[in-house]
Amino acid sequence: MTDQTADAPAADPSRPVLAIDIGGTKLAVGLVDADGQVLASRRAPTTVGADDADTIFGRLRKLCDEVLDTAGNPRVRGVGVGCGGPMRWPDGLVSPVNLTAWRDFPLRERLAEAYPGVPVRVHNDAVAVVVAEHWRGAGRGVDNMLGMVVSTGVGGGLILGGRLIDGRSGNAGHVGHLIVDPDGPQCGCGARGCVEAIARGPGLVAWAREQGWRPDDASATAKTLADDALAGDAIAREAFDRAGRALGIGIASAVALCDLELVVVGGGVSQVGALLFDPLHRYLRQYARIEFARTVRVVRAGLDQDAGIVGAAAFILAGDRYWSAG
């Protein structure tokens, strides 16, 4: 698979990237410059009701074209996405856990037709807002560093050597899927005890309703234990205790094994702050002995809701070290 690098015009670095994020809930598009700015963007829910797979790309397809409207109809530059797992990568067959109706959806095909003549490059959403941390956020100057996506699920993405670190599959970094607890709860990959099973916002709530918190509130969500756990709910804070242990332990293992300086940690369980990162870093001083470890930072993401965008621009405009597929 070659990227749809014919019209050598496209190539032109001064023209934008039409950069697109593709989560379970919202569709985001913008066109951002080489410099990372994002020059306008637009969002919409992925689906409404039981959309099918073609509806769900039209309304992709519409908003591609009001970002395009809207600044004039520029000729781009090539198409950087980001869009949730899993996916068939770098071909951009994709099936979306959260995006039911997307199976094998041949998104970078899609892509091609509507833009031919650029390069179209699909990868992993949380690879793209790593990507975006490195480029342009709170890891940017760092040659080594693991990005952390901590919200529904768990994601990462591993720069080593100043360069995006793929893997076989695409899934390098995957630092979700790391064991912190044998004995622990069943994940959606099969295993036990992951790093997901435990910290995502999803099995935050469902531990703590075990334990007695909220039973009868089906409305509860990660936000609510949250601010129960500011004002001073014990199990509320034990839940995030057990989070923040569980992300201190694969951080550890993280670093011992890629020997890292820096952890960068954005999504929306990470914006409890010190509720999520003060266990972090005492389980992490509990585990990370050994002597190259422990000056590991561990930090917030330093970009906002527009990462993901920045990220899959990243894929096009710093394709030297962040895109190796050709």
Contents of the next structure:
2 protein chains.
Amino acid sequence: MTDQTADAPAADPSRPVLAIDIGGTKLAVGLVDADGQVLASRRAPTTVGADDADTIFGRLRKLCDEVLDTAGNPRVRGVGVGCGGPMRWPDGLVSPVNLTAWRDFPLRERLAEAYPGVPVRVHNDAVAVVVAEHWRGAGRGVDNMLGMVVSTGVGGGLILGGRLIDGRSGNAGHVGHLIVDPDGPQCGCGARGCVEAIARGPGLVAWAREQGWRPDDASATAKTLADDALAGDAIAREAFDRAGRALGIGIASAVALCDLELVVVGGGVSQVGALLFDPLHRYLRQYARIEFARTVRVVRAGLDQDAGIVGAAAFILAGDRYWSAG
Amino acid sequence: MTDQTADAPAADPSRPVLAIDIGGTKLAVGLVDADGQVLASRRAPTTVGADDADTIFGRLRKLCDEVLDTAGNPRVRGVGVGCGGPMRWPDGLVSPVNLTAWRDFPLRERLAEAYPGVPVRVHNDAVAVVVAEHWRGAGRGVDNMLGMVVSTGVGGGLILGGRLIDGRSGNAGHVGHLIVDPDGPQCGCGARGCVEAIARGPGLVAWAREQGWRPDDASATAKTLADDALAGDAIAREAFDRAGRALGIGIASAVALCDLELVVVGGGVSQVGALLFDPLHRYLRQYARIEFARTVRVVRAGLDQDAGIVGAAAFILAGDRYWSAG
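Return one more block: the form predicted in complex with a further copy of the same chain, after the form predicted on its own shown previously.
Following is the full complex, with the preceding chain placed first.
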């Protein structure tokens, strides 16, 4: 690790952080000030056609340059990054599932070359979103919380004792792989009955189709399924009940193990609202019965699409709480 | 909280800690030095007949006096206690499930009156055992571990980033209430399919009896069941397979959520050895499939019956890691 946090000029608190959010479909780059305000930001598709690793990195650099330009090219205090996993953490060698051109791509090292003399910190993109919710969103002031992102996958992050928990390899918070139905569907990880196998958007859609749901649109998504559920389709409603059950049971287990005060749920699938949260709360009440677990609160994420860059910035701006790797 | 850790004379590192382990059936008191060595110890039954709250406390005081006497009545550096839960933590108002004479008994306050001028720290007895395993047992040097005590109940404790995790109310580590079979047996907590409902000793015996197991001894325990399993009884073997499955799935979930390096399993039921650990490892391999989770090690506890007092002493002697309540 070469991390120049001790570099006094670079740590000047008036300087913004260059914050980067790298997903399978989009790149987002922002400049974030010490209060977590996004001063400027830009978005672009991650890949165009069959880009190679360097072309994608070049596009990211260009986006960074544009954002810095719009702000008059300030010197930055550090670079914080949330990137799709898996990755080698804290080394920042990334192999995002949905970005096959990057396999063990040395993202941290390449950014450190581009922005010398300041810390560059790369962590999981779901972790960045959860850190943002704790730092500036629905989890402000709470010491023990779980954040979940329910989307194409189910990811998350864990804050205990007021600090981000990393675990042995930076992978703590993989709430999508809590086992909630041991005889349930096969998960991408190889196990059965993980939260993710049941509650991820494509899992919902696949299950509904197996049960005979026939959407008008062949490329139907969880959003289509939600529309049909709201229109009264029984299979569609049951699909969300089943996802709510998986999430409720998974949360009950997490609360028993970690004695949480709050669970913050975000991500595309969570935007269906009551359709998912009503069964989630019902099953949570049924399975979180030990006394200390009963009072856990489950709320929707408070931040918008900027959460990824706000959290990435927090790895630099609030490193005492959110960056344990030194 | 009145906790006089800043009291310089009391913190003299040459002084031993008075360490207390309070279970439903036995009391254990020891003097422990800074290295975690037990200098002297005594045991006694917790209750005799229908003792009231003060009689039990008086017996505890007497046991403490005896231990101090045998060591020439040294001044102690503090008092560390592991006590059966639930309790109000860190206040130390205890209501042990198996000690009905104590309900909201002000154990910390009473001990603070008895030993003025030094810190008195009371935590869950399973947490004390896990802290002992981390401090001086099978978990030495490991930063991210779960400890489990599989006995009449299934308790535990969580060490992350090298520190004891307490959660919101000191209840983190309740691994017995991870849900591993949502349609499974009713648990004492009110939920269904908790690890504890399936894997606790009395749960094993009850299930085997339901399946038609007919032990010679009417007061048969998990030990009797283990003897029959080793003698080839099919129901008895299946009972341990089922408990191993519950533990393996529970551990898989804990590893996914907390990115653990090590799980240490102790307690009476764990002493049956391979009968439990073989299925535990088999199911763990089946359910801990995401890459970072595959390499978790599961080992048997390394300490003997003194673990409870060694861990209680660590709340004082290594408070930087094991006591977060200030």
